[in-house]
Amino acid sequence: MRTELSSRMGIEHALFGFTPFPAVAAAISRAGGFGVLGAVRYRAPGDLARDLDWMEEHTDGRPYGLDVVMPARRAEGVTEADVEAMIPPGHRRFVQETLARYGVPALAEGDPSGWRITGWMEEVARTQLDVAFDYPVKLLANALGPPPADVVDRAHRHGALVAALAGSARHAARHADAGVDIVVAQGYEAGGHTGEIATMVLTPEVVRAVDPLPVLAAGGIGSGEQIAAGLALGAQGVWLGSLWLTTEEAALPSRALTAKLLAAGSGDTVRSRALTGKPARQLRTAWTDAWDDPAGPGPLPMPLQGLLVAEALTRIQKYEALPLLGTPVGQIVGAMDSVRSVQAVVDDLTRGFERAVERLRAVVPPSGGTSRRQPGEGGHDATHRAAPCDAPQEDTTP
C-alpha cells in the first residue's frame, strides 16, 4: 500500500493511525504505518513529554506524529476559569440529576476527576507544542482545521508536515490556502467530530479542491478493500482512528467499554454534541439520549460542554455505569468484533488491499483491450499514485 505520500513520509503502508494511546501509536509505526498520538487529553506538559519519551523508545526509529485540537484564530487571555464561569447552573443540575437517575456514585475524596477537554485552549495547546517540538515529530495534525499561521511556520521549520481535517471541499480549500501540507477528508461515518458528507462523496470532492496536495480518506474505513476504494477515489492514504480502540495495545478505561464496542453494530452510533459541544460520532447511550432529548437543556457550545461533563464521564467510567458508558467511535464499529494486536490488524488490512487489487485486475482490460478513455476523461486517477504492496516502486524517501 505505497503511494507518493507514504514514500515521502518514509513508511511502508499509506496508513495513518490516530489514537490517544502511545502504545497503539508506536505499534502502528512499527507495523509500517504512521502512528499519530492524540494530545487533547494531556493537561500537564510533563505527561506529554513522558509519553513522547516512551514513543521514542518503542518506535524503533520509525516516524510518528502528534494530533492537537487547536483553533485557527488565537484567543489569548482566555483561561479555564473564565470558561467555567460561563456554564449555567441549570446545566450543572441536569448533569447531577442524570447521574442520580442511573445511580452513579460520586467520586471518593481525593479521587482524580479525570482529564478535562482543555487541549483546544490556546494556552494548553501551545504548551503541548513546546513539548512536541523537542522531539522528532514528523507530522502535526489539527482536528479543528489549520493551526494558526505561526504554528504552521514553526512546524515547517521543525521539519514536520502539517495536516488538517476537513468535512467539506470548501473547508479543505481554506486549509490549503492556510499552508497545510495534507488534508484529511473526514466523512460523516467517522468517529469523533465529523461533518455531514459521506466519505465516498467527500474524498473525490476534496481531492479536486486541493490538488496537488495529498489527501487522506477517513471515515468508515476498516478493511483493506475500503482502503483500496479510498485510493481509487484519489486519496494518497487513509486516516484510521476507531479501528484501534479494540486492539490489545489500547488502554480503554474498562473491559465493559471494550465489550460494548465488540457487541455494537454499525447502526449503534449517533452524531451528538453531548461530549464536546460540537457534533461528534460516538456510541449511542442513555447519556447521549439525555442530551439530545428536546425536553432537556441541550448541550452547551464547545468548549463549555466538555468542561461541564468531564467529572461526570469520569464517574461513569470508574463505576462502569453501563447504560451511560460510551466513547467516540465511527460506524466501522460494526466490524470490530474481536480483540487483536495492532500488527494483526495491519496484516489483515494489507491482505484485504491485495484481494481488492486482484479483483480489479480481473475486471480491468489488459493494455490494448477494448476499453478506451477519451481525452480529458478520468480526472484524478489513483493508479499513478498507488501501487499494490508487492509492486516495485522507486524509493523517494528523503
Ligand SMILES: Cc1cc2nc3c(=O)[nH]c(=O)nc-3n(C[C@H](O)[C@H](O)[C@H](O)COP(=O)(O)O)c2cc1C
Given for the second form:
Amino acid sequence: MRTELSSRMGIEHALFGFTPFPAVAAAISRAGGFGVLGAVRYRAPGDLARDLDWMEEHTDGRPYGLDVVMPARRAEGVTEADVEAMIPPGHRRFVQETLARYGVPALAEGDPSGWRITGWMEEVARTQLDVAFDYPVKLLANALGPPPADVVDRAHRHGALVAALAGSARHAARHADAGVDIVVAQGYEAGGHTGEIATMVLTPEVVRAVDPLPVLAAGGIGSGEQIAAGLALGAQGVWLGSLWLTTEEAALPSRALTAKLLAAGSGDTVRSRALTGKPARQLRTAWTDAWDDPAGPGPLPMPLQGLLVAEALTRIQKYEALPLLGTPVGQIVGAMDSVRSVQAVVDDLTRGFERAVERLRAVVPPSGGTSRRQPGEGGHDATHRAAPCDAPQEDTTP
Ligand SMILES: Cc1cc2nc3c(=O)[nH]c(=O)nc-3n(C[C@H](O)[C@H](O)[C@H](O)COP(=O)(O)O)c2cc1C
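Let's see the other form, the form predicted together with this ligand, since the form predicted alone is already up.
Whole complex next, starting from this chain.
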C-alpha cells in the first residue's frame, strides 16, 4: 500500500492510525503504518512527555505523529472557571438525575474526577505543542479547523508536516489556504466529531478542492478492500480511528466497554452532541438517548457540554454503568468482532488490499482497460470506465 505520500513519510503502508493510546500508536508505526497519538485527553504536560518518552523507546525509530485539538479562533483570556460558571444549574440537575436513575454511585472522596476533555482549550493545546516539539514528531494533526499560522510555521521549522481534518470540501480549501500539507477527508461514518457527508462522496470532493495536496480518506474504513476504495477515490492514504479500539494494545477503561464494542452492529452508533456539544459519532447508549430526548434540556454548546459531563463520564466508566457506558466510535464498529494485536490488524488490512487489487485486475485487463465488449455481452460501461488499474501499479501494490 505504497503511494507518493507514504514514500515521502518513510513508511511502508499508506496507513495512518489515530489513537488516544501510546501503545497502539507505537504498534501502528512498528507495523509499517504511521501512528498518530491523540493529545486531547492529556492535561498535565508531564503526562504527555512521559508517554512521548515511551513512544520514543517503542517505535524502533519509525516515524509517528501527534494530534491536537486547537481552535482556529482564540477565546482571549477565557479560563476553565469562566466556562464552568456559564453552565445553567438545570443542566447540572439533569446530569445528577440521569445518573441517579441508573444508580451510578458518587466518586469516593479524593477520587480524581478525571476525564475532562480540556485539550480543546487553546492554552492547553499550546502547552501540549511545547512538549511535542521536544520530540521528533513527524506529523502534527489538528482536529478543529485549520491550525493557527504560527503553529503551522513552527511545525514546519521542526521538520513536521501538518495535517487537518475536514468534513467538507469548503473546510478542506480553508485548510489548504492555511498552509497545511495533508488534508484528512473525514466522512459522516467516522467515530468522533463528524460532518454530514459520507466518505464515498467527500473524498473525491476534497481531492479536487485541494489538488495537488495529498488527501487521506477517513471514516468507515476497516478492511483492505475499503482502503483500496479510498485510494481509488484519489486519496494518497487512509486514516483510521475506530478499528484500533478493540486491539490488544488499546487501554480502554473497562472490559465491559470492549464487550459492548464487539457486540455492536454498524447501526448501533449515533451522531450526538451529548459528549462535547458538537456532533460526534459514538455508541448509542441510554446517556446519548437522554441528551437527545426532546423532553430533556438538550446538550450545551462546546465547550460547556464537555465540562458539564466530565465527572459523570468518569463515574459511568468507574462503576461500569452498562446502559450509559459508551465511547466515540464509527459505523465500522459492526466489523470489529474480535480482539487482535495491531500487527494482526495491519496484516489483515494488507491482505484485504491485495484481494481488492486482484479483483480489480480481473475486471480490467492489464493492457489498460481497452477491452471492447462484443454486442450481447453483459456488464455495464461504468465497470470498464472505473479503471483504477490504469494507475501506475507501483502506487497501489502492497
Ligand atoms: C475514540 C475516538 C476518539 C477520537 N478523538 C479524536 C481526536 O481527539 N482528534 C481527532 O483529530 N480525531 C479524533 N477522532 C477521529 C479520528 O481521528 C478519525 O478521523 C476517525 O476515527 C476515522 O473514522 P473511523 O472511526 O471510521 O476510522 C476520534 C475517533 C475515535 C474513534
